[in-house]
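We begin with a single chain expressed as structure tokens, specifically the form predicted alone.
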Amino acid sequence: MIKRLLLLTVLSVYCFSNISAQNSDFNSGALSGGQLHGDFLLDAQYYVKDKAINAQELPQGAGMNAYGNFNYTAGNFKAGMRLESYEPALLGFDRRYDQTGITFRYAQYFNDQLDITVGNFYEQFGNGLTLRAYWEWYLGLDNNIDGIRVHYKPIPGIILKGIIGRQRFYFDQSPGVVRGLDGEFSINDIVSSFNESKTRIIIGGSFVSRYQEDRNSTLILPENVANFAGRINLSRGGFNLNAEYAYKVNDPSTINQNSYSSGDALLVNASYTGNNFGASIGMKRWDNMDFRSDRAATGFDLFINYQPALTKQHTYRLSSLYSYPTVPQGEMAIQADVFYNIKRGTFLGGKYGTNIAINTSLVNDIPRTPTGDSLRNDYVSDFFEIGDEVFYRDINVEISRKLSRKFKFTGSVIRQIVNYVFQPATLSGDALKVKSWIGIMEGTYSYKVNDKRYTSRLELQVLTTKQDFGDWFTGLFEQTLTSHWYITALGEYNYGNPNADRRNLYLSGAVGYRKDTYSIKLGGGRQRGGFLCVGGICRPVPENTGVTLTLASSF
């Protein structure tokens, strides 16, 4: 298996070096006037036995996720394709990915008014409450639509969209067909009396439906399910308000346990940005709005719409250990952010100024009152009432300050309460509710030696909790060696695990090289288990030990 990885690495570097070298020849050859661009990424890992952490392995010994995008543009025409290879997929990815094939191909014609795409495409209507087709490579999520998409701008200020097709389902397609229309209208561009107004107004609306044949022998399932929404965006100076309401007709599915109740969602975000100050507040109500192109789909398969998480998207290792994914059955959430920059030259601001950021999120269940029809699993829910069950609480305080021309410091204190009672599959351990305190310090030191710039970065993190696996400590160090080479070292210690035999140390390191649009990184060590979350959607990452290789390039 090691030989296979080495061979693949050599071939990848060779092929893409040649593509880059030949690109200029291609553009001046038979297809003159056009341009070919693309990008390539390969993530591979060779797994080794590690009984101390019960590390998982693949029967093949190694796994590999890779893709290559190729896009050709000539005038008003564009076409492209993406080939993906999982031979086999890395641990944590669905085994239905274990193959190689073309997962995205399209042809597109566009001008100032009309844009037509046939084949695969991504699309979003409004905030995505009715439709969002997108790609998150590291989650293994790709719900692109294979069909036809049309964008039309009849006059300035009006954008009309229409789509129809089936969604990607690993290397297959969804059983349901997705159809949708969307219109967006800029009042300031359409109505002459608003042309010079400082208040900018955009309104929009969308309608999306799914058709799926009813083959259920005991229930009468709706074959056509509609989801429609209206939205508005107001802005004036530093103030912005965005609101969208969506309503979905009854859609019995595996996720809602065949409930015939309708669903609705409200998402409101308001923000203000001024001198040295910014603030935002968001509110979300979500009730039975899980909408997929297969009513039997679970996990993050075949989402038609987007289920946004109204919580802070943590990026540090320990603050993201207990991430909160959206509860698809329903929730009520509020999030607020405040940013303030203390001016430089003041007592609190120091010589270079100080930034303070405070964020808090509150998420509760919504109340449900059964109607008594157990066969249809119907219920009603008061739109303005908040349920008693607490899903999530956090408050984050972060201070960042440049202490000198060379050194910058960031410190954070976080209080988190996460309740997984309605989504235990997302939990890494046994506890259904985890309360934790998290402290983070980060320092970055930039300096020059013989006119060459170097950067050292150190992160120290600690998480304390009495639930699940107990206390953790994490240290991360990064160092640039030259303008192209760098090294990283990561250590995580579960020193507070209630089981003394499971107080494991996870050490890993990597060396990387970056130049122009190419990069390569070779690493190795232990990887603790947990969940990788992006935008409220999470993928499990099992404990493992091995050697990793990442190649990336664009041309």
Second form
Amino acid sequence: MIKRLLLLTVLSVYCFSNISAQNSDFNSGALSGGQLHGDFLLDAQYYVKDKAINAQELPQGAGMNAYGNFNYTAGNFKAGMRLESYEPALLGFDRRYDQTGITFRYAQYFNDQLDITVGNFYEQFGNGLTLRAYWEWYLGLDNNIDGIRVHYKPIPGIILKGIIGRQRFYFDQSPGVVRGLDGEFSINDIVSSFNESKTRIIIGGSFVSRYQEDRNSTLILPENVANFAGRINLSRGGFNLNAEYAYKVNDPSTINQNSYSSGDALLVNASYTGNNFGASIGMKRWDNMDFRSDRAATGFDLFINYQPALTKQHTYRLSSLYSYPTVPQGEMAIQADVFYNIKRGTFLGGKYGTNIAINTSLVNDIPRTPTGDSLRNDYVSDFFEIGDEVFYRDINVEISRKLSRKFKFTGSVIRQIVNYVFQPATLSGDALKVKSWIGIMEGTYSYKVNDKRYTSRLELQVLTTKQDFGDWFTGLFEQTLTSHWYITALGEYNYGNPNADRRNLYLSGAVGYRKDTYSIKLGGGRQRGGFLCVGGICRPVPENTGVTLTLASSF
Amino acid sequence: MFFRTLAILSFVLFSTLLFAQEKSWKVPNVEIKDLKNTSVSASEIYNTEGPTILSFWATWCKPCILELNTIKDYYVDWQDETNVKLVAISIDDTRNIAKVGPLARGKGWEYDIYIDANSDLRRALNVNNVPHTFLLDKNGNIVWQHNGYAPGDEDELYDKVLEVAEMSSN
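Moving from the form predicted alone to the form predicted in complex with the partner chain:
Full assembly next; the chain just shown is listed first.
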């Protein structure tokens, strides 16, 4: 209770300082003319019993995840905080979230050259292979660092960064300390002979180290673990090439089963953009690069670096049913994308033009040869060899076309093979390998009645597979009622479940209102279990039935 | 406990509505990248000749792509009438960064494209979800913002663009 009163006091002080800063004349100096901005989000759900699907419930009946962010800026000074409340957290979130408190607060001073933050901050070095502190609310992932961050730009073209601190661990902090340095150099700005060059070159390097005390009685664990990376970006005309290599010294951890082998990662992306055309190709090799501020951490806990999946981030309900996150122990992946806009007025382009997107990705294991010391779990891996085990295959084509002033159509076909054998247990479930075909059709119809515009959108999706829960059909309908109100209806039917008793129908609906930056949505019904994935990291969502409420705003 | 916390948080939300601010608010000086991976300050990307539509999007966000695709069909006319410029800021991270330019050009978008790979600008502008659209006047002041997209929303956006363009010409 005292804690909550304290929070309310802090919030009130923020609000009133804002009013006074904006209305009074006696403020002067650096803090005058301040601005308060922020955002707010609340997701609540009341769970009910539903025996047919084995729906999970919370003992408290309802769950709620909410946050409010406040940022105050005045001249070169900025400060802010975030309050988070989980009373208790929604199903699918870690129970260690079941609290209310301030999880983020900082003060920052900045000018054109220098930027210093004390308190909580987010940061990414290069592609994130050594360090990425970020926030993904819907996943319940927040690995912000509480400490000090400095950005310094001595001359144009050079950016230097330094950080030190401990990472957020639910409502607590990491046992390990994270320290890092990063430098990025734009050669064209620094070297005068390159000033006019059409080829742009940017190079960078980073060093991140974790300190964690060794209290293990049987193993001698390294207390300081370093992770280095070098990167380069070359671009000319529509071409861009980005490559980064990272090397991590031995880091025995729960994830790598106390292996004393070092880790490394290579990520290369090349892309070309032209008129109405674009293509990209990427490859990565990942070996033992899971890096956390607690060597015993698993799941989403305490990542220091980022392990991006090199696969398409599917967005439809059924194309993302079997999602694929990076296997932290190691994998080799390649991916290619082509985007093409067939011009309007041509035979294939039609009256309004036609968009085509083709994507394919292949992920395999890397080979490992044990070096004999079973206690240290050492192995060597040939950098250029591809392992036999198939982790993921995906080839998909999407075509979208505006057929008339009122009607737009999108269709796609996807072939996916996903192997969960090497994924963490929470993801693997019963089916270890799922091969599926997915077909999707989407139509949007816009029309006017009495000069008011209405839009109807319908998605029809089919997934067929012989594994796991068999075939699925999904239908989604959205209708705008006025410019601010809308309703949605979602139906999912597991018609091909090998167990005839489990051929469940999942129906849900919602009504929502949206104006400027305020939105409210009230929904209800039955939701199938699955994974909610953002940026290649997935959170399992259990089967549930109930009523949901979402509120969001920013100001 | 649940309903009390809900009540408190709702109170905080709606009390913030009372403090609608009249002072000019600008895009902060946060580093973002262009398609050549060069760092650019977000405070310098607005259009000084007319209104700027600053649109946060991502390659995996369907309503975002629907919105930007819809505006594409009107963009030339909008530019002729109001001098407006659309700046599309992708919040895609390392996983999808290499696709941002190809997807945008492959859909025939002629917008200025930037990447906010670790959501630094997104957080600085308190964007909780994409799509989220800001409208700036020619002095870089944020005059309106909107979260989410439903077909038809572009009509309201263009009404606001017209207002800002007229304001600027007076």
